[in-house]
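Here we start with a single chain on its own, the form predicted alone, put down as C-alpha cells.
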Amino acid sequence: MRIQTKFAVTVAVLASLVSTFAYAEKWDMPLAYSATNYHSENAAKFAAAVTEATGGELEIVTHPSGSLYKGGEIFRAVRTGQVPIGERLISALGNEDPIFEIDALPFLATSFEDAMKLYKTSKPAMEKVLDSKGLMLLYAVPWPPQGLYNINPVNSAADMKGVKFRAYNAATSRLAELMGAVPTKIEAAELSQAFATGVAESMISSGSTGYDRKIWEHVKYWYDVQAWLPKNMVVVNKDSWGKLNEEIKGVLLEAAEKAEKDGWAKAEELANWYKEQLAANGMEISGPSDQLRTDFMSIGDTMTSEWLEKAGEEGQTVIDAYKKM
C-alpha cells in the first residue's frame, strides 16, 4: 500500500512538472545593436523583467549585435514567425510603408520633446500598418539627435559631393543624393569595417553609434546638426501574442511601458555624454556652419514634400496633428 502511495505521489509530481514545462515558453529576441548599447541594455532589462514576473512561464532571451538575425532581417523574421519578438529601427522600414519614415524627415522634430510629440501623433497610424502585417507594437525608444560624421571638414552640402555616405534607410539614401554624396547601405554591425576599408567615409548618426563603434579610429569630424531623432521599436508577432494568457499579456504590456519610459529617459541622459566621449577620443565636435545649416534646412523641406506625396492624406493628417501640439 505504501509503495502504491509513493508511486501515486511520484506520478503527481511528475505530472505537475510536465504541466509546468508544457506551459513554459522561450522567446528569442534579436537585436541589431551591441550588447552595451543602451537600446540593447534596455531590451535586456525588459526581457529579464518579463521572465521574472512570469516565473519563467515566458522566458525572453535577447540576442544583440545581429547575432541571431542581422538588422535588415529582424522585421521579416518577426513578421513571418521565425521569432516571436524583435527590435528594429523604424525608419529603416520605409519600403514597408511611408509612415515608418516620418521620424527621419530632416529638421521636422529635432528635440526630445518634439520627438515625443511626433511619436504620439504618428503612433496610431504605425500601429494600424503593423496590425495589417500581423504585428503589434510593444514600445519605442529614440536615439539622440543625429549628427554628421565625416573624414574631412564640411562647411556646406557642396563639400559632400562624391563622398561615400553610409545609408541605413530610404531617407538617408535620399539625403545623400540631395547632397551629391554616394549612398551605401551599411547596417550598424558592419560600420567599423566599412569605415576601416573606405567603403564609407561619412554618415549621419547619433553620438551613441559613433561611441559604440569607436568611430574616432576612422573619422575626425562630427557636426551636431541635430537632424532628427529616429526611434527603434520592439514588435511582437500577433500569432505568438495570441497564444499567451491574459496574465502574461498584462506582464508584457507593463514591462513594455516601463521600457519605453526608461529608454526615453536614458537617451536624453546620454545625448551630451556621447558627444563628450567623442571629443575625449580626439574627434573635433562642433555645430554646423550657417551655410551647412541652410543647406540642410532646404534639403529637409524637399524631403518632407516628397514624403507627403508618398504618404498622402494620412501623412498630412499626422503632420498637421504634430504641428498643432
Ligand code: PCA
Second form
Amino acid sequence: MRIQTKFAVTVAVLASLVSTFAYAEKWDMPLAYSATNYHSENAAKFAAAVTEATGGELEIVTHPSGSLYKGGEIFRAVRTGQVPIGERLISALGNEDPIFEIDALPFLATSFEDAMKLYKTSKPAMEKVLDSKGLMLLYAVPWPPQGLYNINPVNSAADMKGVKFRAYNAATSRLAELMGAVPTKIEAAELSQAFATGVAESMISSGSTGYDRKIWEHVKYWYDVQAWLPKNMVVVNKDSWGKLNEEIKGVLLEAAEKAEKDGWAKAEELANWYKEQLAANGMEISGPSDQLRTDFMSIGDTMTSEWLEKAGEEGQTVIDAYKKM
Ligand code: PCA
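Next up, can you give the form predicted together with pyroglutamic acid of this protein, since the form predicted alone came first?
Next comes the full complex, and the chain you just saw is listed first.
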C-alpha cells in the first residue's frame, strides 16, 4: 500500500513536471528605451507579474535599450512573429497606417487628461488596424508633454533655420521642415552620441528622454511647449497569443491592465520631476515665448490638415469623437 502511494505520488509529480515543461514558454520582449526609464521598468514589472502568476508557464523577458531589436525594428519583428511581444512608439507607425500619427498631432491633446481621452477615442480604430496586421494591443502608456530642446536660445521658429534637428518619427521630421530646420531620424538609444558629435543640435521630446540621455551635457535650453503626449504601446502577435491557454491569456490581460494604469500614473507623477532634474543639472527651462507658441500653433494647423488629407473620413471621425468627449 505504502509503495503504491509512493508510486502514485511520483507519477503525479512527474506528470506535473511534464505538463510544466509542455507549456513552459519563453517570450522575449524587445523595448527601445533605457532599462531605467519608467516605460521599461513598467514593462519589466508586467513581465515579472506574468511569469510569477503563471508559475513560469509563460516567462516574459524584457530586452531594453534596443538591445534585441532597435525601436524602428520592433513593430515588424512582432508582426512577422520573430518575437511574440514588443513595445513601440505609436506615432512612429505612420507608414503602417495614418491613424497611428494621431498620437503626435501638435496641440490636439496637451494634458494627461486629454491624452487619455484621445487614447480612448482612437483605440478602436488602432485596434482594427492592428488586428488586420495580425496583432493585438495589450496596453499603452504616455510620455510626458513634448518640449523643444536646443543648444541655443529660441524665441521664434525663425531661430530654428538650418538647425540639425533630431526626429523620432515622420511628424517630428515634418515639424522640423516647417521650421526650416534639418531633420535626422535618431533612436533615443543613440541620442547622447548624436548630440555629443554635433549630428543633432535640437529635438522635440519629453523631459524624460532628456533626463535619460543626460542631455544637459550637450544642450542648454528646454522650452515647455506641451505640444503633445505620444504613447508607447505593447503589442502581441496573434498567432503567439492563440497558442496560449485561457488561463494564461487571462493572466496576461490582467497584468496588461495593471501596467497601463500604473504607467499612466507614473508618467504623470514624474513629469514635473524630470523638469526639475533638467534644471538642477544646469539647463534653462521656460515656457515658449508668445512668438514661438504662435509659430508652433500655425505649424500644428498645417500638420493637422496634412494628416486629415491622409487619414480621411476615418481620421476625422476619431477627431470629432475626441472633441466631443
Ligand atoms: N521620448 C521618446 C519619444 C517621445 C519621448 O518623450 C524619444 O524621444 O525618442
